[in-house]
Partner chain sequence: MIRFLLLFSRQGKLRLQKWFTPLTDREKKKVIRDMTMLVLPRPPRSSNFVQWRDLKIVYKRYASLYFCAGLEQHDNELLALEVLHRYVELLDKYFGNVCELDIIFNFEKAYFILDEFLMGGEILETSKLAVGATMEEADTLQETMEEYMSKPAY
Amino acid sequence: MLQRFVNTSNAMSPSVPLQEMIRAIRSARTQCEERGVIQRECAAIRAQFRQADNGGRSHNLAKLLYVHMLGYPAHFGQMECVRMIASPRYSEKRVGYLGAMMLLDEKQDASLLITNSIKNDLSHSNQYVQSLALCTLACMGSAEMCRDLAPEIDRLLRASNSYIKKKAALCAVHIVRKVHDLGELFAPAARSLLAEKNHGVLHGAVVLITELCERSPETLERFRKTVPDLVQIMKGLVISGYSPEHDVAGISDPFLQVRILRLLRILGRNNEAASDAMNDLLAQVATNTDSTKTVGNAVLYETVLTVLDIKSESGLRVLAVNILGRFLLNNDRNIRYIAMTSLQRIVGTDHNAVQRHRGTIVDCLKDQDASVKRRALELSLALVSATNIRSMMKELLLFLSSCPLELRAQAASGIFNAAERYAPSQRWHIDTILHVLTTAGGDVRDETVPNLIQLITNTSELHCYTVHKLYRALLSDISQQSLVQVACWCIGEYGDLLLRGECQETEPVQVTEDDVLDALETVLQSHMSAPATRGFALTATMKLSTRITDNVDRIRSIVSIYGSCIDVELQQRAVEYNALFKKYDHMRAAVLERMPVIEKNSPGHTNGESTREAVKEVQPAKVKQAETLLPQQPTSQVCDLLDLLGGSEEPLQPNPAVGSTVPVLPISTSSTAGGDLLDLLGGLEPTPLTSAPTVTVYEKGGVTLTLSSEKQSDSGLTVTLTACNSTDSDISSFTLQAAVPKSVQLHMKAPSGDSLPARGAAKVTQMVALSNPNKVNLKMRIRISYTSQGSAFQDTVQVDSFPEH
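For the form predicted alone, could you give the structure of just this one chain?
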C-alpha cells in the first residue's frame, strides 16, 4: 500500500501532462484516494501560479479546469485566467478565455477585470482572437460589460468577415437579453445581415431579429417589411438542390428553416398583409417537405404552428390540420404527443377540420404511453358533438372500463359534461351516467349524485325504468358508493313502482317487499358502505314505510336498531324517524311523501352541493331545542316537530283532544309540504323571501369568495361564505379557516364540499356562526387553501365589515 502511495506521488509531479493526471485520477480505487490525488495536484498548481516566470501556465490551467469539471473547488485559478487573457500569445488566450467562461460569471468581481482585455481583443487583427472575445462576452457578460462593449459589437456586425459577423450576431442576442434598451442599436445592422449568403450569418441574423421583435412592438412593426426577404430566403432553401455543406437527411439546412418559420410566425401574427405575403411559401413548404424523416417532421411542425398562429387562409389551415393528422399515424410517440397537443389548441376554432381525424385520435386512447393516452382523452372529449355523441360515447365508455386509475376521474367528469350537453334523450342520459357509476363510481365528483337525482326527478316518465335498473345494479354490486346512494334514493322514492313490477321500458321483474328490505339492510350492514351511504339507505327504508303495507313493523325494527348507532349522523336520523313512528304517526305519510320536481340551480339545490351535505338532517341544536320544548308544552308538540322539519303549509291549530290553551307556536307559511320533505332530507332552511346582501371579499387566480351575513340576534350573526372556480382546471382539497377577535365566539359548520369544478360548474358554501356579546368591532381573517394542477396554494384575506340582512 505504501509503495503504491509513493508511486502515485512520483507520478503526480508538476510536469505531469494533463493526460497523465486524468489517468491517475481514474485509476484511484476509492473516493478518498481520488481526493488525495487532486489535492496534491492542486497544491502543485498553486505553487506554480505563484512563480513570476511560469512557462506552463496554460498547461496548469487546463488541468485545473478538468478538476473543476469533476466538481472540486478551483476558484483560486480565476486571477490566473485574467492574466492569461491579457497574454499576447494565442495559446494562452484560448485557455484563459475558456477558464473565464467556466470559472467566472457576472457575479464575480474578477469578471470586471477582463472588460478591457475583451475590448482590446475585439479590435485584434486575428479573427480567432476576436472570436474568443465574442464567445466569452456572449457567455458570461454582465449588464455593465454589455453596455460598455455594445458599440464594438455593432461595429463587428458590419465587418466584412462572415465568421466574425456570425459570432457578433449571437453575442448581440445576449446583450439584448441583458439590456433591453440596446436593441435599437443593433436593429439597422441586423436588417442588413439578411442580405448575406452565408448560412451561419443568416442564422445569427434571424435569431437576433426574433429577439428584437419579441421585446419591442415598434421594432416588430419595422421588421414586418422584411417578410418578402425572409420568404425569398426560405424559398431558396426549399427548392435548392443537394448541398453537402448544409444537407441534413435530405433537407437543406433545417436549422435555418425552423428559425425563419418562427420569425415569420411572429411577424404574421395579427397582421393580414404579412400573413398574405407568406401564405404561398407555407403551402409550398407543407407540400414539398419529406415527412418520412425526423428532420422533415421538425420543419413541418414549425410550418403548422406558423399557419395556425397567423391570419392564414382556411384551406391552408385545413392542410396544417391534415399534417397533424399524419403525425398521429407516426410510430414515434413524441410526434404523436405534439400533434395532439397542437390539435387541442385549435379544436375550438377548426372543429370540423379536426373532426376528420377523430378515428385516429380515438385509436390513440389504446396507446401504452400514459402521456399520449391523457392527451388523446382530452382531445376526444373536446371532439364530442351532438352529431357524434353516440359513437364517441361508446369509445369513451370502453376506455373508462380499462383506463389507468389516474385518468378515471378526468374521464368520468368529461363523460358527464358531454352527456349533459349533447344527450339525445333523457333515457340515454340516465343510462350513460349509470354506466359510468357502475364502472367508476368511486372516482366521480361529489356533485354527481345530486345531479343525477335531479335528472331522475325531472323525468317522471322514466321513474319505473330507472328504479328497476338501479335495483338490479344494487343487487349485483354495492361497492360503488355513488351508485348505491342513487339506487337507495330511487328505491325510497319510487319503491311502489318497483313492487308493482310493471315496466314497459325493461323486462318486468317480480320483486317482493322482503327482497327490497333485504337489499337495503345489506347496504346498512356492509363494511363497504360509507356513513353517507348508510344515511341514504336508512332514509329509503323509512320512506318505504308509506309505500308498502305488510312489513311496516320490520321497518320500525330496523329504524329502532340504529337509534343507538355509534355514528352520530345515522343515530340522529334513526331517533327522528322513531319519533315519527311513535308520536307523529298520523303525519308520517305527509312527511314522507314523494319528492317534488327539483328546479335546477334553485336555492338549496345547487349543482355544487356535496352529496354528503345535500342529504343531511337538520342541525343537532334544533333537535335539542325541540326535545326541551316537548315535555313543557304538550299542545305544541306537533308544532315543534313541524318547526324541526321546516314549517307547514298552513298554521296548525291546537289539537282538540288535548284541550290545552297553550298558544300555538308561529310556523312559517312560505314553504309547501314538498319543501318540508326537502328540509327533512337535506338539512336545509326554508327559502327566505329576500336574499341577504353579498359582497366579494376575495378574487384571485380564478377563485372567487363571496360573503353574506344575516343578523340572528342582538349579538349573533350568521355568515355564509361561497367559493367559485372560474379556471379551466378542477380545484381539490379546498378549505376555509377563519379567525376573529378573542372576545368573539366562532363556530364553523361543515362545508358543502372540498372540491371546486372548473368553469364555475359548482360552488362550495360554508356557514359560520358568530357570537359577539361584548359588541366589539367585528373583524374576520380568512385563510384559503386549495390544490390546483398538482400545486398547493394558500392565501389570506381580512374582512373588516359585514353586510347585514
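Can you now output the form predicted in complex with the partner chain? The one shown was the form predicted alone.
Just the single chain follows, nothing else.
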C-alpha cells in the first residue's frame, strides 16, 4: 500500500510491487514479451534509484535481483546496494546486503565501498544487523577487506553471544582461506570455542580448526592436544539421549559428528599417539551407528575414511573394509557408489582386503547407473591380477560390449593394459585384442594398431592363426578402422599363409587369391574406410604381389588405377608401387619381403626423415625399427658383394625415387680391395665387347641363366640375361643382382617378371646396360636368388668374358 501511494505521486513510468512484476514476467508468452516487461521494469527501477528516499527502495532492489536471476544485466543496481547497506533501516540493509552478495564480488570496485558499512555493522547493537555484515563478508569479502576486518572478527569470536560466535567462526574460515597468514590470529579463539555447548558454535569451531590445521603443520601440531576433547564431544553425541533439536533419524547431530570425524582424521594422520587416542571411539561409532538410513551411512562413511587414513589398529581396519563391503551390497545406489570410491582409494594399500569383494564389484559392472558403472570399471581394472586375469577379462569383455559410450575408451585401454601385464598366453593376448577391436574398435587409442602389429610379428607361431582370424573378421565387418588396418597389414604380410589353407588352430578354409584381393579391394573402395586404412589396404595389395602367383596382373592393375586417385597419399603410394612394378621389378621381392621381428618401442622415437615406401604402411612403432632392421637383408647382400669383389665395385644402388631399401651406406673402398681387383684384372687387355650369341653362364638346381650381349657403342654394352626353370616346381621371387668393376657403370633394367614356372613354361629376361669408358676388362658377378618350394636359394656366378660378336 505504501508502495502504491508513493508511486501514484510519481510522474515517471508506473512501477508495480515485486510480486506483481513476477507475475507479469511469468505470464509473458514469448521471450520477446518477457524482455519487454523486463525492460520497462528496469527503466522504472532505474528511475526510482535516482529518486530520493521514497520508502520503496528495498522493493525496487528486490525486483532488480529477480530480474538478475533470470539472467538479465543488473550492474546498475550495484551502487544502490551500497546505498541500501548504509541505510539505517533493517529492511533496506537486508535487501542491500543480499544484493551485494548477488551483484558484487571481490572483482568489482564497488565492493570496496561497502567495507566501511560492514565494519560499522559488525559492531551494531542489533545482532541481526551484525549477522548480515558477517554473512556478506564471508560470502564475497576480498583479501583486502578480510585483512581490514580480521581483528573485528576475532573480537566477535571471543565476546558475543552464540548466534554471533558461530557466524564469526565461519567468517574467520573465509578470511583464512583468503589470507592464509591470518590463521595465526584465530587459533587461540578457535581453541577456546571447543568448550562451548552450542552445537552451531561447536560446528563452526571444528570447521575453523580444520581449516587452520590443513593450512599450517605447526598449527596442526598444537591442535593435536585437542583430540581428547574432540573424542569427548563425539562420545557425548553418540551415547547421549534423544535431542529433538539435533536429531536426524535417530542420529544426534550427524553434521557435527561428521565434521569432528574429519578433524580427527587430520589430527590422527601419521601420528601414533593421536590415532591411539581415537581408536576406541572410532570402533564404537563404527559398530553402533544405525545404517538403515542415509544419515547413518554418512557418519559411517566418514568413520571408515578416518579409520583408513590414520594409523589404526588392524582390527579396526578390517572392520572399516567390511563396512565398505556391506555398503557394496546395499540396495541404495549412492551407497554402492561411495563404497567403490573409497575402495578405489585403498586398493593400493589394502589390496587383499579389497580383492575379497571382487565378486560384488564385478557385479556392479552390470548396474544400470552410469556413475556406478564407471566406479566399478575403475575398481575392477585395479583388481586384475595374474591369478584372476582370465575370469576378470571375461567380465570386462562382456562389459565392453554393452557399456555406455563414454566409458568405452577407458574400458578398452584398461583391458589392453591388463592384457599386456597378465596375459597367460600369447594366443590369449591376441584373441583378447582382436575381441576388443571387433567390439570397440572405434574407441581404441592410436597406438593400438602398431602395438598389436608388433605383438603379432613377435608370435611367429601364430601368424597363420592370426591372419585367418583377421581375414574372417575383415569379411564380416570393415567399419572398425583399427581392426581393418591390422587385418590389412596381416594379410599383406602373411597372405601366403592365408592362401595355404590349413592352419593348426582354426578350421581350414579355402581362400583363393581372388578372395583375398576382393577383400582388400572392398576395403580400398569402401566409403567407410579412412584414408589411412586405404593406405594399409593398398600396401597390403602390393605386398601380395610377391606372395601370390596367379593374380599379379590384377594387382598391377589395381595399383595403376590408384595412380590417379584424388587422395594424394594413395596416389603417391600407387605411383611408387607402379614404378616398383615397371622399372624396379628386380627389387620388388626384396622390397616387399617379410618384415623382421619388431623390437619393443623406444618411447618418443620420432621418425624424422621418412623411411621410404617399403615401410610406409605402418606408422611410428614400425617405422623406427624398419630403418635399422628392414634393410638388413639387402644391406648384407650388398656388403657381401662388396666383400666378394674386394669392396671396390659400385654396390647395387637402388634408385631413390623408388625408395631405397638400403639407407645410404658409405661405400667402403678399402685400399686392399683395390689391390685384389687389380690382381684380378691385372694384365688383361680390355677386349672390345660385341654382341654375341648366348652363353650359358649358370646352371644349377634346374635353374639356367644365359647371357647375351650386344655392343651399343664404343663403350656401351647391353647384356641380356635370361633365366629358365627346368624343375618340376615353380620358382618365385626370382631376382638377379650384379656387380662390376669400379670404373664400369652398370644399369639394370626391370626384369620381365620374377617367377619362373616349372618345366620352362616361361622365362625371365633382364637387360643390363653397361658402360665401360675406361675399357677395363669387363667382369660381372651375378647373384641369383629365388624361392622354390618354400625355401630360399641364393647363388653367385662370375662372368669373366662376354660373348663376342
